[in-house]
Partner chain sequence: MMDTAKRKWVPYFFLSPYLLFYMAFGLIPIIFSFYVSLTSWDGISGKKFVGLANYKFLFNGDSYFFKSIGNTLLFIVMTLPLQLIFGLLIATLLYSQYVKWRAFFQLINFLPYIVTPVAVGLMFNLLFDWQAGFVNKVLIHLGIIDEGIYWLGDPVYARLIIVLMMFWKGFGYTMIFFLAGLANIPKDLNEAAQVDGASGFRNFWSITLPLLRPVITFIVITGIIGGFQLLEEPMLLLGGAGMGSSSAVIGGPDRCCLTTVWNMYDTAYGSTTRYGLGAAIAYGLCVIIAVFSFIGVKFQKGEQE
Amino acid sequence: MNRSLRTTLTTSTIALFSLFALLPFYIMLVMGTYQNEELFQKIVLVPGHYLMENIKTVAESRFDLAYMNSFIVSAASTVVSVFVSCFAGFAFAKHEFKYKKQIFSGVLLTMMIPGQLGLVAFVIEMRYIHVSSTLLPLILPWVANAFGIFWMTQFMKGAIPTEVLESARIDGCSDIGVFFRIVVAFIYPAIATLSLLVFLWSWNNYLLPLIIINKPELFTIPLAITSLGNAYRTDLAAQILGLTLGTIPVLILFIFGSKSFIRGLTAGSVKG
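This sequence as a structure, only the one chain, the form predicted together with its partner chain:
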């Protein structure tokens, strides 16, 4: 088989699969531009002209507030999670201390524990410390993120030359200084990848907000989408538009971040 034929074959196989990946998105996009009744009558393949009206319906449900809440929660979760993970990862990857192995195994163990295990008591705890009517309960679980620590430890082991750290110390750099001036510079790819993942997971989180958030002003995007279904039970089209709108921010984030995301993944993740 010659080269160009092979290229055509391979590329079209992948294109076919990509179509499978894209089709539901396309149908979702198109359905959001029709009037509700039309959705029941015909097969919609090209965009309709009811988009503005559907946008109005969605806007009435204060979708903008949900955007803001989701953004605050995801951004805060990402920052604290990445920061704490880098700190702990540095300790595990580049320091020696008593019971290091045991503590690290403990972290791995918590990775295996399903997130729902402490849920019942976590909700009670949040009520007890009087933060259950704020967004804080949605951020706190991400602070101690076992996956992030595992990720950073693995990455730092390979990415930071110990000699550089030692010479910085000999030159009189403090430990905090070493961390912020040197360590951070070596782990940008890992930071980018972890940030994108935590942002995504936090943005998409549904169970915890569903249980803990009961004020519509504090709804995050997933809650806002499902509540569109309740408020406009018959208006499928508006709900579909809500789905599209809720997905767009993370799509944009990944389209711009996909290069560094994949670089970080390739550089350090899955070496076993």
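Owing to the predicted nature of the structure, the values given are computational and were not obtained by experimental measurement. Here, rigid core means the biggest group of C-alpha atoms that superpose within 1.5 Å across both forms. Positions refer to the first chain, counted from 1. What changes on going to the form predicted alone:
Core-superposed comparison between the two forms: the CA of residue 219 stays below a 2 Å shift.
I would like to compare: after the form predicted together with its partner chain, may I see the structure of the form predicted alone?
Coming up is the bare chain, nothing alongside it.
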């Protein structure tokens, strides 16, 4: 088999699998253009004629407010998580202090505990400090992101030469200066990857908002989608259209950040 034929076969195979991967997303787009009852009558493969009515249903549910709430929560969660993870990862990877291994093991152990186990205690804590009627309880858990700390620690161990840090310290640069002037430049792919992951997890988070948010004006995208319809009828077509609209920001982020995302994953896998 010559090289050009092998390239053609590889390209065709990748294109075929890509089409299969995109098929569920296409069907989701199409289902959002049908009336609710029509979805149960046949398999829909071409766009319907009920798109504007579904858009009207979604718009009347204050979907724009849910969009803004989700964006505030996801953006703040990403900034907080990445900031704390970078500092903690720098400490674990490039500093020596007492009980470092034990503390890092404790951080790793928290990754083994299902988050659902602490939900009741977390809800009680939020009520105790009187922030349960705000968006703050959806952001605070990201302050202690064990995966982010582990990810940054492993990345910094392989990506940052210790000699460069020591040279900067000899030249009189403080630890804060070393971090912002040197470390950040080395770990940019890891920051981009972690930012995308945290934003995606926070954007799609359903369980915590469902338990702790009880005001419609504080609903995030997942809660707003489930609330579409009324007491007598669940509008599945409008919910699917809401899902499509809720996917757009994540798609945009991934399209513009895919190179950094892949570079961060690849570097982590090689050097970690």
